[in-house]
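Here's a solo chain for you in structure tokens, the form predicted on its own.
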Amino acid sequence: MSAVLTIVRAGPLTSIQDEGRFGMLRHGISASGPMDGGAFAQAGALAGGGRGGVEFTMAGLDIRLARGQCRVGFAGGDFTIRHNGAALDWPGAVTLAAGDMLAVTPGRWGNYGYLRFDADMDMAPVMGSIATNSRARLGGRVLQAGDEVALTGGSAAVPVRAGPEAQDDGPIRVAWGLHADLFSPELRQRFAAAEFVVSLRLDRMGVRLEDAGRVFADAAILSLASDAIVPGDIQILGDGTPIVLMRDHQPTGGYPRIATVISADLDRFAQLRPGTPVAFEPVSVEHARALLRSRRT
């Protein structure tokens, strides 16, 4: 089976992703992969499990099937999707024939959505993955209007791992980070009690937080020797601004990381739109591991 998609309209940072490029951090390359891994997996299961998919941002996406036939699964934040003008349920799936259009526009919440297919995205892996790393310029590519994407072959269906059905207002859970002890107990308590706001300055590398309470304004330790970073690290910049590092994070950083968003909540954090209040709740590493295991069963 083969098919060709044409990108008719693409918002900023629309890209090709797969599960990620793991094991390359020692070479200075982050794993990348989907910002919302659960929604990416859910869209793949709805489609039939082909390799790779399209990640689009809040502005949405329009595609046309130029040639062939394929099944498309879609999931992610809340979006509206239309097939040749007719509204479909979100998340869901549809079979496209040559000439068919899919139009995706934003709904009530969420920054990222996914289209997955019952065939593989036809492109050569780079370092074992087709995931687009927008910073290192590796993998698939950032998609723009007029681009064509070929699909070929097919894959066995993958297990369903459900993405969020609605935006959760609860705190984002974190584990204390590598440098937490460099901050005073009083400052850590202020961090845990504070309410931040997701700023307009967000991308696949990181999300800056607005800090009206100036929690870190008087912090003294804001520069360190660089060491390794993982997705979800909350780094405190030199001016006291907190930034949550995401899938295309830099390999090392010289600012202290007070905490790390746990894996079970990182998808949910990625879907918080600018202007959304966010609070952090510290949990133990053992609790974070138990939550991750429960998602995988």
The other form holds:
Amino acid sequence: MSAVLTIVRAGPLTSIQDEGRFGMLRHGISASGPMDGGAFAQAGALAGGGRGGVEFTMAGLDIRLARGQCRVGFAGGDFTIRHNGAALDWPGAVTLAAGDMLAVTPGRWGNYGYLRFDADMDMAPVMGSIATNSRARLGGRVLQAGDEVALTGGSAAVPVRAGPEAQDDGPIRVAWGLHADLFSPELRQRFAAAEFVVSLRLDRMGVRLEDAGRVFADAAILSLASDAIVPGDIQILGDGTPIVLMRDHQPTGGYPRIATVISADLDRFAQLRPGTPVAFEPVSVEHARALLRSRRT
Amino acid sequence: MAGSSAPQTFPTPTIVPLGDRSLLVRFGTALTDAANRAAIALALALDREPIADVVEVVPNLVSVLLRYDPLVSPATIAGELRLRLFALGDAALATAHWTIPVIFDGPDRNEVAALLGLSAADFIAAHNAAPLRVLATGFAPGFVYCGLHADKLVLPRRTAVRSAVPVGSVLFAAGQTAIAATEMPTGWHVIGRTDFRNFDPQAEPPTRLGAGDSVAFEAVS
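Form predicted on its own done; form predicted together with the partner chain now:
In what comes next, the whole complex appears, and the chain from above leads the way.
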């Protein structure tokens, strides 16, 4: 099976992703991969499991199937999707014939949505992955209007029906971070009690938070030896600005990190739109792992 | 200093969780020669004898990151780690020796030399006097930190950040020399450039220099 789709309209941060480019940290390369890994997997299950997918942002996305036929699965956040003008349920799946249009526009919530296909995205892996790393400008591809994307090969995987993920509106849970002990107990308490706001400055590398309560205004911490960063790390810049580091994070950094968003909540955090209030709740690593295990079953 | 082969005691490490999928074995909070040697030695030992369910081992300046299968208990991995740490010796760190030719004509060369109270020629000579060790790769693809220079060659970073320096820029700050393997922003002093390329995404592995390698910088014109 093969098909070619044309990108008719794309926002500036539309990219090709797969599960991620793991194992390359020692070469200075973070794994990238989807900002909302659960939604990416859900779209894949709905499509029938071809390699890779398209990640798009609140700007939405319009595509046309130039040639061939393919099944498309879509998920992530809440978007409005139209197939040749007819509205479909989100998340969901649809089979496209040559000439068909798929138009995605933003809905009530979420920053990232995914289109996946029943065929593989036809491109050479870079270091074992087709994920786009926006920071290192590696692999994959940033998609723009006019681009063509080829799909090739079939998938024996049977599409599954999946409902929308339950939305949990509670605080974002964190484990205390690498440098938590450099912050005073009072400051850690203020961090856990404070309400931050997702700022307009967010991308695949990190999400800056507005700190109206100026929790970290006076947190003078001397420069540190650069050390390993993991996705979800909350680092505090010299001026007190908190940044949650995301999938295209730099592999190491020297700013202090007070906490790390747990794996089970990182997708949910990635989907919070600018202007959304956010609070952080410290939990144990053991609890974080139990949540992750229950998510997978 | 790099090149020393005298046995030494490693700093006592702490094992801390980094999120719910990684452990960090940290030999200190400040960059010291001993902490860096220990991190490299542990990473090499874990490469030679991997711990089951550890999916990635990454040497950093003063620590080693172990990314594990999140379905496995980190307590099990920490237990295995303690056994490895107990047996950790200061085995020969240098796994490879490199000579890297550098044209020392960077825009900050004269300022750096002046700040150190040296002529440009004396600065270059002092910079190249002894081989350095690759302390770690980090920050950006193939970006290597080499060090540690003697105390008399220690300068802080620039206050102003350059938004982009070209591939091959040779950078100097904080008692270290680094090589930009990609175009990148930097607050380090640019002292020269090299044709040596440490990153090729099509190569396997994609970088050439590894933590613990010995690097001799050689002035060329």
